[in-house]
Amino acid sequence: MSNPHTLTNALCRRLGIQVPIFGLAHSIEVAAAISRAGGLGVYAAARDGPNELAAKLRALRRLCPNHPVAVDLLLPTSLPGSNTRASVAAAVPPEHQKFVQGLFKRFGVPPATQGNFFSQYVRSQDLFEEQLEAVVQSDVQVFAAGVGTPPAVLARAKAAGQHTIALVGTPRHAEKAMAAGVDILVAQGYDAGGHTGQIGTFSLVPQIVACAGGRPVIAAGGIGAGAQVAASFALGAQGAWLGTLWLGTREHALPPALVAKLMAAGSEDTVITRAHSGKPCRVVRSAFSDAWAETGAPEPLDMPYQQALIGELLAAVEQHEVAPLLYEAAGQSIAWLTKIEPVAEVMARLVAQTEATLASMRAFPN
C-alpha cells in the first residue's frame, strides 16, 4: 500500500487499503469507486445467479485493477440443500398467492417481461455453492459472509487466498463465526439496512470488541457521517461499514422514482419487515411494506418461500418502475442521503469529517 493516510491503521495495512471505510453496494461501479478512493468496496452479490456473478466479478476487477475489492454473500444454513423455483412456488399457500395477485391489481402493475434474481432463482444450498465457486475462482481479495458462517465456506475462501469477514448481530453470532475461523468481524447493529438484528449499534459494537479475542472489529449500522466513523473508533472498532449512503451516489444509477423516495426519507421512514425475503430486513417504507402490515394481510412466509411468492411482482415493479411499490434495503442512516454525488466526493467528505471529529475530541479540556 503506497501513500498511507492519516487514518491508515493496522486493519488498513492488513487489507492493503488507505482508510478504514468499508462500503457495501449492489453495484460493481460503486464498489470499484469506493476502493479507488482508498476504502474497501464490497460488492453485495446475493442477488446474482452464478454465471452472472462470475461475469460481474471479472468486470469489477477491470473497473478496479489496482486496489483490493471484496464480495459479500448471504449463506443461511437453515435452507434446504436443493430447491427448484417450481417446487418452492408449488408449496406457497393459495391465500398468499391471492394476496399478491391483489397487489398486482390494486397498483396496476403490468406483468414482467424481464426476469430478475427474485423471479428466476430461489435460495438453497446448491445456489450458495455455485455462488461461492464463482467467488473463490475470482481474484477478489476479501470475502464477506452477510448471513451465516459455514466453516467449510470460510475454509474455501481462505484456501483461495481471501481474507474472511463475517457480519454478526449478537455476541453469540460472533462466537459462532470465530469458531468457524473468520478473520474479521463486522458488528452490525439494529440501525442497519438489510437483514439485521435487534441490538443497537452503540450497544453492540463494544460487546463484539470484548469477545473478539483480538480480531479486528468493524462497526456497522446507521453510519452516514464522519462523526459516526470516529465514534466507531471510540467504541473499539478499527473501521466503519456503510451501505445506505452509497444509494445516493451517481455511480449507482437507480431508477429516478426510487431515488426520489430515498432522498425524501428520514430515519423514521425505514421499517423492518419479513415481506422482502422471509427474514427480518430493514427497508425504506413503501406501499409494498405497508400492504403486508395491513390488518388481514397474511403473515410473510419463511425464506425461500416468500421470495418465490413475490418474485414476479418485484420483477414487474422493477421493470416498469411502479413508484408506490419501489423500495430498497436501507438503514437509519438514510437521513444523510440528500443529493446525488460521485462516490469520490462522498469518500472525501467522510474522511474530512472523521479527521475533524477526531481533532475536536483531542481538543477537549481535561
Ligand SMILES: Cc1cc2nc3c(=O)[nH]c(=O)nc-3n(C[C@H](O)[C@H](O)[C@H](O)COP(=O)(O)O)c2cc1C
Second form
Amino acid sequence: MSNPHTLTNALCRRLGIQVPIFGLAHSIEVAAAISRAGGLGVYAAARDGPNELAAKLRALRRLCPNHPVAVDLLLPTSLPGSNTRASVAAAVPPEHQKFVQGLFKRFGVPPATQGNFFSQYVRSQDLFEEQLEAVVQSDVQVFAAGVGTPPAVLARAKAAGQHTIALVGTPRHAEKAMAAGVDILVAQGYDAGGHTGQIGTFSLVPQIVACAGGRPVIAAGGIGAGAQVAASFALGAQGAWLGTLWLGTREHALPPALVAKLMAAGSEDTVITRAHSGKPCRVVRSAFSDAWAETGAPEPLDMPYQQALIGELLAAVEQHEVAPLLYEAAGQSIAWLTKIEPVAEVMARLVAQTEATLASMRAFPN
Ligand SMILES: Cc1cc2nc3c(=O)[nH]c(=O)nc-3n(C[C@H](O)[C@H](O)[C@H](O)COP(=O)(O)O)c2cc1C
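What would the structure be for the form predicted together with this ligand, given that what you showed me was the form predicted on its own?
Full complex below, order starting with the chain above.
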C-alpha cells in the first residue's frame, strides 16, 4: 500500500505506523485517535487499577482495530512489594493530614462520593505486577516504561511480542534501560509535562542519541508544533513524543474549567512540584501547587505516601470540579494548547508544519 506521508522513516516502518509522532494520553479515545491518524497512540495506564486495565485495553483495540497502539506504565523500582492503602495512610504524619484538611476547608471542597485511582489505590510492586500482567496478556503491540525499567519486565513484554520503549531523562537512565534490553528510547527533557528530570530537551536529545548504540531515539518535552518535530530530527531523533498537546483535544473531554485553565496558561505557568506524587512532576500551576509552595506548608511526602495523603482531595476536586484546585500534568508545550480540536486535526497540523519546516530548512541558506 502506498504511503502518502513524506515523514515515514525507518522507525515508522519498524512499528507499522505512518508518521513518527507519538502521543501519550490517559484516555483510550485519544490514544486510539492518534493511531488512527497515522501516529502511535500511547495509552498511559498508570492511573488504572488492575481490574479495569484489561477491559480498557480491549476497548482501546475496539476503537483502533487496524493500527498499532502502545501502553505505558510507571514502574518505579524503589517502592515496597505490597502496600495497602490503610497501612500507607497510617504512616502519614498528622501535620500533613491537617494541612490537607485545611485545603478542603479553605476551598469549600465537599467530600468525594466517587473514588478515582488516587483515592482507591497506592502504588506498590504488587499493583505494578497486576498492571503488567494485563498488559502482556493484551494484544497491544508496544510497551512503554515511563519510570523504571526492570529487566524482568522488559523481558516479559518482549516475550509477549511487544516492542519496548523506555522514557529516560539522563544518559545514565539510558544506559540502564539499554542494559535491561530496551529497543527504543524516549529522551524526555525538563520541559516535559509529568515526571521530569533536570536536563532540557535541547541538551538531552543529542546526548541520548550519542549513547543509544544505534537504537532509535524519540524526542519528548516541550513539543507543541511541527517546527519542534523537525528540530527533533535535526537533533538526531527519529520521532517526537507529545503529552500536553492532547489535553486540549475533543476526544479527551476533560472538565471545562480545567481545559480553560490549560488554554489560558503559557510556558511560564507550569511548575515542578513533588506535591502531586512525591516525585518531581511538572504540572499546570494552580491553587493546589501554590498552597504546597506557601511558607509554612509541609514538605510533600515521598511516593506513595503523598498520593495516600492527597488521594481523597484529588477525587473530590475532580468529582465536584473545584476550579481553583483543578490541575493536570502539563509541559512547557502548553503554550501551543489554544483551542479544543479533534485529534485528527492536531495530527494533520503537526504533520503539515513539520513538512513545511523541513522544506524551508532544505532551502537554507536562501
Ligand atoms: C497529563 C500528562 C500525563 C502524563 N502521564 C505519563 C505517564 O503516565 N507515563 C509516562 O511515561 N509519561 C507521562 N507523561 C509524560 C509524557 O509521556 C511525555 O513525556 C511528556 O508529556 C512530553 O512533554 P510535553 O508534555 O511537553 O509534550 C505525562 C504527561 C502529561 C502531560
